[in-house]
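Given as structure tokens, the chain that follows is alone and in the form predicted alone.
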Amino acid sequence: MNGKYQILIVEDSEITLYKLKAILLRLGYEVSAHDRPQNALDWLNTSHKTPDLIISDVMMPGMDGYTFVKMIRSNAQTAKVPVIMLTSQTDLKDKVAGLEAGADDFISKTVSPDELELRVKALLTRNQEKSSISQSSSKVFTVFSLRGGVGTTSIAVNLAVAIAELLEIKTCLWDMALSGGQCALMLNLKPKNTLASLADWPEGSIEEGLLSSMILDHASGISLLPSPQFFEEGDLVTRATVDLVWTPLQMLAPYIVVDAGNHFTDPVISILERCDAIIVPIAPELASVNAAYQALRLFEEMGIDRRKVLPVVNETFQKSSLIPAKIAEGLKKEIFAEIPYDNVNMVRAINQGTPYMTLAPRTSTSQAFTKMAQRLTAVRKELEKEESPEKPIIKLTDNKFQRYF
């Protein structure tokens, strides 16, 4: 990457914009420097020039960073500009107010120069090929849940041998349920290297070749990129190490299935926000159904759209009378499918490192894995369409795979 790049800064403070100016000018960039966002806002205006990238700060006089970002975003010209926020706060609703405004990424202002490199490097080169990713990526569905315990692993898991098996087509598993990753212990893999082997990559781009080397292939048809093996190397894995393997993956498998965890992790949120469908585990009981309430509010309030979330209630115990429509009520959200209760079946498969629909096949809980995936596999056109997202989906049965009118 050379000077045809263009940067522009926003940054009230003399000495952060001195600093983060001289870097990107000793890394061959061009650069447009301003102390106010009014001053950056005038410069567009003037200067016909379309950066490239933009980094703004977030608590500056006259007018903040979200709604210089807004403004950014409302404009044709720089619309769909990458924007990197510089602030001092690192609270989850400080990073839901940057994504809300339309950031793509967070900076510390004391960001080292490597990692500012990096960040810049990610970000131009994710923009840069967005257009062509877009037309040719594999369709991305990722598990998801605020509460542990429901399932998300064993759905993860299951749902991506269900996609092999159903389209006799290559599914990667994807672990990112960063602080204690259990998918390769459900499939009896041993991972050699994983996601934290990249941790300060100083290029902003990886070869397929040594991202297959992370993988590890399953005797049921699926691939596993997995999590770290120790809890400590987790923060390892951030969201420029997402940038890095979000396109060379997608070369790799035409379905891919995240099993994102159940925290709210800068990285995670960056799948969140480019996957196709986020999959919420339930189980029938009311802490887990508040926990699902508070990710669906969540997810609106980051603009994920509301029709790509899709509830799953995992009946974890044999019976409840907390009911699938009592909890669809409850979520103003329809229940997109069920998967019944069959708690010995799917301890064995845990014990065993076997998926459950292979230790399983032939029961009313591998047959909702299978019509979950053919419903799923055919998602993306179902939310490109312009009726009612409330609109009921599916219902996922022992016995039964019908729509609702």
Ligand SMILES: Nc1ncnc2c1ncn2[C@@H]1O[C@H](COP(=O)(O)OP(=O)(O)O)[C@@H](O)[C@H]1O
Second form
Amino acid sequence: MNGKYQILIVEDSEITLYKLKAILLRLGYEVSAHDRPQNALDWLNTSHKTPDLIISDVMMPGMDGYTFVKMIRSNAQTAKVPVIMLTSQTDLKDKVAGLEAGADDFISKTVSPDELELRVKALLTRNQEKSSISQSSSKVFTVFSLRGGVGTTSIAVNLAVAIAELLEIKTCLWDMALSGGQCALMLNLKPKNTLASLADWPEGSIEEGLLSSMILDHASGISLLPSPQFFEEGDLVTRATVDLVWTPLQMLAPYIVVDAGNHFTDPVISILERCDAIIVPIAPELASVNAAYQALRLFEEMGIDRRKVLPVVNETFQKSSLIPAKIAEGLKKEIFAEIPYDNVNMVRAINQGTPYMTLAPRTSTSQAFTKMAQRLTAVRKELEKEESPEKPIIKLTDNKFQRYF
Ligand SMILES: Nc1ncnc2c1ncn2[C@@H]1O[C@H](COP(=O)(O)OP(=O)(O)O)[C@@H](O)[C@H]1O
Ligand SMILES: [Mg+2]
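In place of the form predicted alone, output the structure of the form predicted in complex with the named molecule.
What follows is the entire complex, opening with the chain shown before.
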């Protein structure tokens, strides 16, 4: 045991399981997730592990949650493990049945991440022998293209909104398109302080409070760290500025999406080096594919892990003969996601200062943003630690994602 708490979850709803798992992984717990009680029992038997906490649904196929908890209680290995039951309705009858079965606490399936964190911590701290919960750092996803007009900003804005919606977690959009960043405009926000004010800051660190004063909250659930307001202020943001804000920003938001714009500048390079994934938008035309090819080559020269570079085909125009498969062939790299064409709503979104995801939530384009968010937040490193022998249960994180991280 490496000092991390391990939490076992049993929940047959794919989306609830996905959400709980993502929240708990981000908080630094090890998670073993199962969609059937029998699978969880098999895992307990074969792994010989004793989780520090069990979270179980009530209504599940094969065996209900009460029976599952009774079995947990009757097994010496798990008899003392705290159990939280997930309820859809807070019916007293259900609670009584849960308590009789041996549950310690109840939470609603629609629990907020903050409440989940508190409840989980409360039960875990009854078990004092483990070290304190490890604090995981934020995930930083950077969107960068060497060519303008391919949807870098559109993807950054909407990916941030998609993550915030999917995980109900604060997501910060960091506008690093330094000369003429458009994120504030796209969100109809009016920055007061920007990173340009840190230009003469002495080396060292800045207070979270100062950084907070620059960050603007948006109704979609994201917050924005805006770029300098004026074109000529772009140069005031340097690698030193990135060094200053990197750590405090992670204290403020567990997920950060960077619009790194179209210029290969020193501060942008320092973000590309440190971030968890680089999304390279490609419009389906040859110049854009060439720009992506050049970007990939530069990343390789910089020693950036190729697996964290994720080309995304964004259909900024219709009916191109340059299909994603051909682009992948040209780049010698798989395409991570494809964003369908929707010019009308994209332009309306920009003109109204509303994110596309909010304006047109049900289109295939919005679904593509959500799918990207799902794949990016299913943290591969954490999944690897899970030694579950069964087939993966989270279908949402399907296919080739594993190869990238
Ligand atoms: N999937 C898409 N379908 C249609 N138009 C798009 C799409 N993505 C982006 N656009 C349009 O492309 C233009 C450039 O987008 P933008 O995000 O500003 O690119 P960049 O930041 O790379 O310069 C905008 O007019 C935007 O509406
Ligand atoms: Mg842009």
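Residue numbers count along the first chain shown, from 1. Whichever C-alpha set is largest while still superposing within 1.5 Å between the two forms counts as the rigid core. Keep in mind that what you see is a predicted model, and the values were worked out from it rather than measured.
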Legend entry - Threshold 2 Å Cα movement between the two forms for His48, core superposed: yes
Post core alignment: Tyr356 C-alpha displaced by 2 Å or more between the two forms = no
Aligning on the core only, does the CA of Tyr29 end up 2 angstroms or more away between the two forms? yes
